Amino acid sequence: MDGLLPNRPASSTRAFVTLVTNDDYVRGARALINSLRATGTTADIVVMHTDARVEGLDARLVRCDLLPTSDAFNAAHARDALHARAAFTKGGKPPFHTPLDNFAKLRLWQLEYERVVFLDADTLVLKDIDKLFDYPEFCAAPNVYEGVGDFHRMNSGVFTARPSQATFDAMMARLDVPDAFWRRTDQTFLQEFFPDWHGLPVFYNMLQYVWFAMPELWSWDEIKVLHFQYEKPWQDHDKVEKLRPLIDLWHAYERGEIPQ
């Protein structure tokens, strides 16, 4: 597994995934561990990580490097100059997101599994979601938080994977090539990458913005991911009080309280 540097040995043949690239990520990371151990679920959680202090996490700890990519294709993909030309303009991205780290998300192909639930660190796993397993590689749902033309879109937040080296070359040999700008990173790079993506219902990544946005499609009965696209709710921010019942349930979860 080059590029990567696990803990200790894999438990299992299936893992659920993320990824941790700062400090401020792994908070994050600690509530969506503590969700998913309280779903019961017997598969490994892993973190992926570059220089974070991810001690005392509850996961399989695996180092990974960010990816070999081109100086050309690093400038590109820097905050400033991915913001100045394709801006986020329906909401905040905090100030310690860092776009080009999303790629290291590919390192998870290298992963010696054979089964893969990718879960960004900033989601919630309310229910449990281990059928996602036997879904087939490339599931993820739509891009859904403002209307239904979202609805043509993929959010890279929650997917299904299938690791493979041969898959991971492939990607490579196709992400960083003369001129590349995938604007929404990992994202616009996947859904190409998998044009024929299989589509989860929205409850499986259900973002949050959809709370007070599309309030008819929420539906907590139904929900089995809650994903905090956009402001993160460990940020102060202009939307809090908007989402209050959303944080509030996110620092239940990172305290370990589980609701019932």
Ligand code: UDP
The other form holds:
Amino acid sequence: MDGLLPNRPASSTRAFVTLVTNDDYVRGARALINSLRATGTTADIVVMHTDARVEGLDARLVRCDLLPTSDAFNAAHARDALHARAAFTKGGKPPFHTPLDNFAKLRLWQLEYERVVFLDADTLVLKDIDKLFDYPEFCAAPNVYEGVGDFHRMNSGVFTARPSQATFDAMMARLDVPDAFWRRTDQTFLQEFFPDWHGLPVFYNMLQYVWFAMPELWSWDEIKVLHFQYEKPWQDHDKVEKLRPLIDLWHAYERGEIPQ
Ligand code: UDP
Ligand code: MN
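Could the form predicted together with uridine-5'-diphosphate (UDP) be given as well, to go with the form predicted on its own?
And the full complex, kicking off with our chain again.
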């Protein structure tokens, strides 16, 4: 637990974990927590956080530092440098998104839990997903939102993990090597670290662009986790009208109104 400071003891061996490094993502975490509570899960709900207004969140709060990466690593993954070298052409990243912060996700391997399901702070859990705790490390869904070519890549917004300091140390030894450039940050790193990642059905991480780009894949009955990749539902952005029903749903969860 080096570098981690919890506000209270764990009450389960299993936890849903998210990360927030600023107040914008606290909004995301609040809606996510409301959605998780509505599933009736008995696992812990954990928010790993740096400096952000997390007081009042209905979760176990674990204060953490960003990773102690080198100046060269930080410069290569600074927002402007990363956007210049590996531009996002399919969607926009919000101004409050700092790519370097993503890597702090890896600290979940330092938590004391036996099993973790990680969820980005921009997700909503629409159905009980506790069975994922019985799945092996490392399971994730493909990064599908445009077409079959997307199946080559996984998305790191939802995944299963078994915390272990040894794994964390092995990750640190691989992450910040000379000339390292992880173009999609933790996502690229995790896909390389777990090349045999187990594929979850896309419904465990349904990306919001599927709504307009691949509507034949959309199925409310099957979707377990909805993920607002790229633009966030609490932001004003150019796809708001295209995504209106999804954004309205997110706001209902943020208010604590759980759709039946
Ligand atoms: N995150 C954060 N602060 C940041 C960037 C990322 O707290 O500045 C966390 C947050 O949990 C977020 C996740 O890392 O959901 C990944 O970033 P994001 O969801 O914005 O990426 P996308 O899903 O759009 O690729
Ligand atoms: Mn995300």
